[in-house]
Amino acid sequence: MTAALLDDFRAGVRDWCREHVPGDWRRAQTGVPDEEFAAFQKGWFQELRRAGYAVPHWPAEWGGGMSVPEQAVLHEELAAHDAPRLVLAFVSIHHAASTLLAAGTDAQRRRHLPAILDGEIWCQGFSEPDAGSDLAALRTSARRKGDAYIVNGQKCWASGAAHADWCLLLARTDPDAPKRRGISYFLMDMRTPGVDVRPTRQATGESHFCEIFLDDVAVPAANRIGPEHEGWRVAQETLGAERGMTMLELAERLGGGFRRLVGLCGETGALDDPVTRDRLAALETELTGLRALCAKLVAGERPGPADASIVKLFYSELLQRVTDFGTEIAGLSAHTDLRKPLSSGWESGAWPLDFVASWEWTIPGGTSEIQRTIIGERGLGLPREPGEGR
């Protein structure tokens, strides 16, 4: 795409944003019940869908088809116009879609991708209570019985599971195999008997995370993605999406959070302090670096084996630094109104809550320690870390 065409595309997105981004959504989404948040999210998704902006990273045949530069411009303009984020559909349009496109059957893609566009919500059932940061140490079992698998176990930290229609599920189908080789990957209907979802109240006051208890849940064999016992390989597609294309949007949203931080420094007079200005300059430099890394990652035809981990690690720790500084500048008064606008990101401007929530990003998709291990082993070629079953 030429620069002139990209400028035309940007102008079109700007016009659309001016007309369609609800001006009062932050006030309207602060302190609302879960049901109201979900209804707003689904309505906003359909608004973006009608404009062709909901799934720009999908292939054209499924409703996407934007080039990487167009996607970058779209996310930049949505962030610049402070548009609500697609928080509720995050797993659906990224993790679920990328997994289906990479490893699903034609029937699975035809069943689920249009449904996601119509508003089907997904969650992810990977983490387990006793596995820590070692995702492959899962104990949830799936035993083949006729045309179905009978699943028993428990999942935790499942984002948005209370609203989910379907779940990306990892379960152990061969208890005697090395731990990464006896896992299978399933698509599980959350309305199946035996599925019990319990929201987890977090330090921020939200209940975004959930536990999922599975008691003799029958998952049709046709809902398995990839060969039996080879779910670990499929899971890498999901994790790659979590650490990859999502970062293009998140980096731009962090830029919006940084602009709110600069505004706060101006309102409080902190900009008069040269030390504050130096710290802001350092953060802006890091943010510029993050955006460059993201652009390189998503534009690369053959990204390096550790590139996604580098971006994910850098983003999650920069998010902590930005929200930490915001909490410091906002002062004690910011701690008296612990509410944030739902449908915003991890840099909503409710700085104490943003700082607490920022720590969650150093955990999902592999903790920072896991990312460093991947960078060391796959990126730098260091010797593999010893461990049972690796």
Second form
Amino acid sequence: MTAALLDDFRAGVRDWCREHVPGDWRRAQTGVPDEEFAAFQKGWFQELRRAGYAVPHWPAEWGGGMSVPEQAVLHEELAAHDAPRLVLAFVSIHHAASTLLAAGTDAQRRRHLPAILDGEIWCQGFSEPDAGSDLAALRTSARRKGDAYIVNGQKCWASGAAHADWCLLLARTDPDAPKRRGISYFLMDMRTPGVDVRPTRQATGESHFCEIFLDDVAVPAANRIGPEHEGWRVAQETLGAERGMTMLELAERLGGGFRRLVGLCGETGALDDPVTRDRLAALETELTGLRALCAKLVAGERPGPADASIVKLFYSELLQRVTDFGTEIAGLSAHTDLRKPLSSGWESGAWPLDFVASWEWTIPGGTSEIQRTIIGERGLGLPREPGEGR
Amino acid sequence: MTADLSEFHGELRAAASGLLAGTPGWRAIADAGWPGLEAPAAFDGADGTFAEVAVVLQEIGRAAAPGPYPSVAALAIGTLGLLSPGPGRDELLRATVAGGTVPVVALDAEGTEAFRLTGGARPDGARLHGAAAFVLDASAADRVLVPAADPDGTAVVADVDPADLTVEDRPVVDATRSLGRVAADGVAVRPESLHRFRVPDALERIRDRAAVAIACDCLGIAEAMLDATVAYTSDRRQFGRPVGSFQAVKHACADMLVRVTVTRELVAAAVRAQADGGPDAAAACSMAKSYACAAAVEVAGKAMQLHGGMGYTWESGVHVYLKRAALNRSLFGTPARHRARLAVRYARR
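Pass me the form predicted in complex with its partner chain as well; I've looked at the form predicted alone already.
Below: every chain and molecule of the assembly, starting with the one above.
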């Protein structure tokens, strides 16, 4: 795409944002009941969908088809105009879609992709009380019985599960196989009898994460995705490929957070302090590096074996540094913000709560410690630590 | 970058790495065509851009190689390119490309001292006064290009024979670099040796080129130190296993790789901006210089730590990189200076 065409595209997105991004959504979405949050999120999703901006990263035949430079521009402009993030649809448009596209059957894709566009919400049933970063240790079992698998166990940290219609579920189909083998990947209807969702109150006071208890839940065999016992591989491939696209958006959103931070420093007079200016410039430099890395990861012809881990680690720790500094600059009055706008994800502008919420990124999806081990072993080829089950 | 160019850069990188392994003299470097990579074909150059120069600069950093290439390629070629064409300038550019002369720009790497011209109307030319406290490769110069303010404050360049200047070597902790103080005490400069710039902000652009060149060097240093550390910790055994299998060591190496990866992106952006001359070139330069220099010191320091007692020995060579990285940080603007420049863009309300 030529630079001129990309400029035209940007102008189009900019015009659309000026007209459609609700100006008061932050105030309006602060402290609202969960149902209102869900309704607002679904409405915003449909607004984006009408413009063709909801799932730009999907293939054209399913309603996407935007080039990588266009996607980067789209996310830049959405962030620059402080548009609400699609927090509730995050798993459905990213993880569920990429899994269906990469490993699903035609029937599964035809059933779910249009439904996601119509507002179907997905959650991810990966983590368990004893299998978080050590995901391969999961114990939830799925035993084949006729045309279905009978699932028993418990999942945790399932974000948005209270609103979810469907769940990406990993369960052990062969209890005797080594840790990473014998796991299968399922699409589970959250309305199936035996599914019990209990929200978990988090450090920020919100209850976005949930526990899911599974008691003799019958999942039709047709809802298994990928071959039996090979769910681990499916999960690795689809999530690895997926991480780049989500990071592109998150990096731009962090750019928006940085602009708010500079604004705050201007308002409070902190910009006159050379130490503050130094720290801001250092953060902007890191942010620029992050954006370049994300763009490269998404465009990547040959991503390295640890590239996704490098980006995740760097993003999540940079997010922590930005929100930490914002909390310091914002002072005591920021601590009187006891609620944040639910539709924003982390970047609410309520700095102390955003800072607390930054651990939502350094812990899930493989903690920073796990990422460093992956980077050391797969990225640098360092010898593995001796240990069992690896 | 097009695939063709990236392939060419790969070949250039491999060739540079091979040549540098043998500590080449200036003749070999000139024969390889490195001084003229960026110069127009009309001057027997390779008609390339700063991107090709950057490939060589990075390899020089990786080898911690001595020699005046960085100051010739970044400062002298950059300066000559910004001067108004004329017989004197053209002759010097052609000779530099051919390797027949090694011009050095007397630009103070710390920016504390400078030169000025007086008496432009005299029949035997103007007089040059002043000094530059830290000039990279001053003693290697057979021509010195002295940026100076003429009587009305305009920046000009005087092409001076080093014999007419006082050039004092200033040995530094980093033995791979050569620095000297250059002083002029009323040196006569003939009109034909005085050159004017084509653009108003030429000196700032030259400083930025120098800063980006140092950032390339830092990237090479960081890459070399990471590679050496991975090799050493994979091999070295303690407590019955390779030390690289210990989580504390592995995680330190992972942090080094993250630093190197981010550095690579920022340096690439700054090099692109230098080559294109876009409006964001100054910001990209300051980001690359501040981040890469800090990263190189950190990665080289971590390398020394992870090499253990062996790393602290003279023989290990790790200290060579640590010293060069620490010197680089102070050349052409400290990280804090560059961040201060970035922060000027943040508007007060």
